[in-house]
Each structure stands twice: as structure tokens, then as C-alpha cells.
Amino acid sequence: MAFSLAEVWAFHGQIRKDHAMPTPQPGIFAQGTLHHRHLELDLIQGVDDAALGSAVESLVELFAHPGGVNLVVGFGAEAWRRIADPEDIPDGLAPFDVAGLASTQHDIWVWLHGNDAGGLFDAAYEVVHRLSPVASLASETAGFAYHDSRDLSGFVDGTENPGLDEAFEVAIIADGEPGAGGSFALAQRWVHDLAAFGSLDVAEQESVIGRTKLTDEELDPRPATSHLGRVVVEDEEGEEMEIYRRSVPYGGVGEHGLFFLAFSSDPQRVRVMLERMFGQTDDGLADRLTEFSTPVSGANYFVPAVGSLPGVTS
């Protein structure tokens, strides 16, 4: 069941009590939702600061839609630049730039999440009216939720997703740095090959994702190029690197996929685990997944706190 605005704002209210810091925005951890859609958006070419600032304060009363959709808004570095406070830039913000991957950065993101189709897509029509001055509609994906949280390939996804508590402590900038209260996100659209994983039988296709397809258990032992052997991740401490992931399936019979949506703290996590599945670590090792599954974008963005959006006081 989706939580509602009122109890995702009661939430942060609460962890804001606790933390003591600004407070994130709070469509990234508002879950359930059945419907979603990711547009970006390029800045016009002559656009000065000021109009920039504008357009993006006329989205702030869209986080209160009266057709229960969440919003979530994000900018690509030189975007953010251009209209935050020094204090709310957090260190380690660029471009999307690993090795070999579609690199599609664009300046504005918005994610748009509910239960009511129709009303999503007035709300995303809305967002795009109003960043109009400033900005043009570059890329534009439909997700959706299938099945019981479960990716196109059958398998469950996110199950190494923390809960949602903890989802804050990986996910935001801590009180006290650059951007606190804001988090790091990388969105990204991958096409999957289904008839070439499908032909694949049950016990192979495990060995690819590294847990069991009807049960989601994880295997023992995790095969070395399993998905969860990449991407599982332990620092120098032995401690896991974990990213809070929201990603959703999108498309048609034709072309379909995931959207990848993870958000961090620290955008190194999310870097290395690419690294990672891509081979491109001592241990040379590649992720089997990228045997059927194609990034086709990419991008970077800061998500920052609700109070450090232009016209609101924290």
C-alpha cells in the first residue's frame, strides 16, 4: 500500500525531529506507488538565473497535488550551480561519466509517482507547462509497477534495498555538509533482451541474478558474476555499501526494460558497483546481466532538500 503525502511528510517531520536536519524531499521514500513517470528536461539556450529560479519555485506547490502524486526534482550540476546557495552544493556533484556507458545528462529531472494514471499525467503535463520558459522536454519514460515488485525478467527487484529508516541514512547528506538534506541520484534506462534470458532455463537465470526466481532467496554460494556478486559491495571496513534503490519496469511488447533509479549520499557507491558489472575492476569480472540487459542513458542529478529549493524557507 502507498503511503499517503500527509503520512510521507509525518515521516520526515519525524526524522527531522531526530536528525536535526533539513528535510529531504519526500517523494523518494513514498513507496507502493503503482504508476511513474521520469521526464528531462534541457535548459534553453539564454535562459538567465533568475528565470531558471522562477520556473523551478512554481513546481514547489506541486508537492501538495490534489491527485495524491509525488514529485521529486533534480538538477545536473551546472543546473544546480547556477541556482543554489554555496552552502547547499554538495562536494562530488558532476556529470554522469563512467567508461563505455550512454552518458544522456540532461539539466532538469522529474519523477512523478501515484496510484491514479490519469492524474499522473496531469500533474507531469502541469510540470512541463510551467518549466516551459526555461526549459524543453528532452525524455520522457512511463513506468509501472508489475506484479508483486518484481522486474520484467521474473525475478523480484530491490530486495537489497534497506528499510526505510535506514533508506534515510544511505540515501541523505548529512546535517553539517554541502547539500544536507539533499541526496544523489542516478537514473538510467536499460533494454532488456527477454527472449534471449527467457531461453535460458530457471536454474541459469538464478545463477545470473544470484537469487532464486520464485522464492527470492539468495544463493549459496553467489556466483562471482552473479548480479548480487557485483553489486553487493563491502568498504575497506568490511561494511556494505549500500544505495536506496526506487527503479520501476517501463515499456511495451516492442521495447522494455528497467528504469534504474538508486539514490546515495555518496555518489562513489554507485560508481563503483557500475565499475563493477561493467569489468572494469582489478578482479576483471563482469556482470552477467549486461549479457541481456543494455544501458541506453544515463544521467547524474542532486535532489535537494525541500528548503533549499528556491521560494521556500526552511
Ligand code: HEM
Given for the second form:
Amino acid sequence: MAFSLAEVWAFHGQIRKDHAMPTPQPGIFAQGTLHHRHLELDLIQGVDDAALGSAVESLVELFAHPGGVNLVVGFGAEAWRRIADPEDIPDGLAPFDVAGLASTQHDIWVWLHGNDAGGLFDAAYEVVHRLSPVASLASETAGFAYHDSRDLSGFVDGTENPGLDEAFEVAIIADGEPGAGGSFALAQRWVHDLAAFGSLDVAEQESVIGRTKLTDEELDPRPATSHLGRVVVEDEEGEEMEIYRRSVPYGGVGEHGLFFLAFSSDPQRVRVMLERMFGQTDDGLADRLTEFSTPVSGANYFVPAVGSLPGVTS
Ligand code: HEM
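Let's see the other form, the form predicted in complex with the named molecule, since the form predicted on its own is already up.
Zooming out: every chain and molecule, the one shown earlier first.
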């Protein structure tokens, strides 16, 4: 079954239609959802490219899931190269590889989010079923909104995220470039040590993050080894590097943390931030947050424009 872009838009009528084509996957920008699911799948050995293309094509109608579920699908470098038109392959697409950090690259990643936990389960089940001829589920994480968009540490997460208009510029590859309308995503699961973090007094916790806990104000001056001290960084032109974050808390009382998710039109920005967090830049400073939380997974996915997906005609 093939879908026209107009049909995909009809599925997602709430997303702005006036933005320059090609059209990004709308679920990247759908905000305010309470429940999240991240599925990562590995291709089954020996599967041919045509079968892979048709399985991915079968996901497109789930953009119209009746439960109001937002669906975003991304691909590891190798899988995307197998099904993409050459002009839809962005420069710099590569598996996750940052020295010393866990790399758990998979081939397909599907992010589902919405406000109906039951509908979300149904959609996730359906996604895995539709991909089952070509890929098997390797990892699944269920995330949730915690209080007023806080990380489990109690600090508000997302405050300095770009607003919707700016987010398009930050996250989406510009028209005319390879992979236009698509976005690079980093999916990285962090495990928190809340007992250790909670043993610090609030002022000390605030100096780890670089913002106040209750009122969410930036510390002035920003401590050099605070999270903000490491991730607020300028590029060669003196412009602040921006990424668009959609992280959510996950887990239970036993194991828990942040499913970090960031979109960018340039994968170098996230890499630089991670290198600065883990003391891999010339100043040798590390982010104190890494004393209290550890990334146990890490994968780069390319999230193509809707019109670049197999079976969607423009
Ligand atoms: C355990 C993992 C993490 C936690 C708990 C966390 C938490 C936070 C919090 C509480 C803020 C301040 C509020 C806000 O502006 O959103 C923040 C800001 C930010 N974080 Fe993280 N973060 C984590 C990992 C990361 C990683 C891996 C990156 C990048 C690779 C990153 C990049 C950023 C950026 C760019 C900002 C905004 C800085 C600004 O412009 O003020 N974070 N994070």
C-alpha cells in the first residue's frame, strides 16, 4: 500500500503544513505526551532489501493510529543505506562511536508516544508484529512524564530546549542537502544513582546541574563542571550549539534513569557535548552529572523525511 504525503498530513492534521518541504516526521515535534515507548530492533540475517522496504512501508499507515499515538521511525546507517534513495542519505551517518561510552547500535528504532498507555501498548505491539518478518526486538524502554517535566533527580528537564519554530531549524536537515527533511537522533539510556545524588544537599545538587532545583533558574556564574557548564558550548562562529531534546524518565524503583533523546541536523553537536561531558576535550573537565548517572546504551539513528520513507509518494 502506498501513501501520498497529503494522506500522511491528514493523519497528522495538527502539525503545521506550511513548512518548506520535504516534510519531517511529525512525531518528532508532538509535545506534551505522557507515555513513551522506545523499541530497538535488529535486522534478521539474510533478509533482502525489498522485504525490508515493504515491512517499513507497512508502518506508514500507523502514523494514523486511532489511539492518537505519535510514531517516529529511525534507522541505523547500514539499514538506511539498504532502503534509501541515494539523495536521502545524509553526510556523516554512522553508527554510535564515542570513546569509552557504551555503543549498542541497532538497525531500526521506533519511538511511540501519546497519552493513552493502552493505545500505546497496542501500537508498539503492532509495530513489532509488522516488522517481525525482517527484524527482531532487541530492546524496549517504557518512559513517562514525571511531575512537571522533571528528570527523576527532581530537576526540570527541557527548559532551554528550542521552541517549536526554532526546533525545525535545529533538528532538521535543510532543503537541498542530502537527507533533507530528516534528522539525526541519539538514543541513549542512562541509569541514575538516585541514592548517591540524594545524599548531596540541594545546593550541591544545584551545582552539579547548574540550575536551581525548585525554581529552575540558571546559576550565575555557571560552575565549569556542572552539566550546563559542559553542554553549553559555542561553535567556531561563536554561535551556541543547539540540539532538540525529547528525553524522558523511565524505569521502576529498582532501576531507573533518563532515556536521553536528542535530534540535530548535524551529528557533530551531540558528539562534542558528550566529549565535553566525559572529559575528552583539551580542558580535561568532566560533567559532575556523570558521577551520578551512567549511559548503558547508545545508538545513532537517521529519521528520514516522511516522503523519503519507502512507499510514500510526494
Ligand atoms: C543523565 C542524563 C541527563 C540528565 C539527567 C540531564 C538533565 C538536564 C537538565 C536538568 C538540564 C537543565 C534544564 C534544561 O534546559 O533542559 C539539561 C540541559 C541540557 N542538557 Fe542535559 N541531561 C542529561 C544528559 C544530556 C546529554 C547526554 C546531553 C548532550 C549530549 C545533554 C544536553 C543538554 C543541553 C544542550 C541542555 C541545555 C543547556 C542550556 O542551553 O542551558 N544532556 N539537562
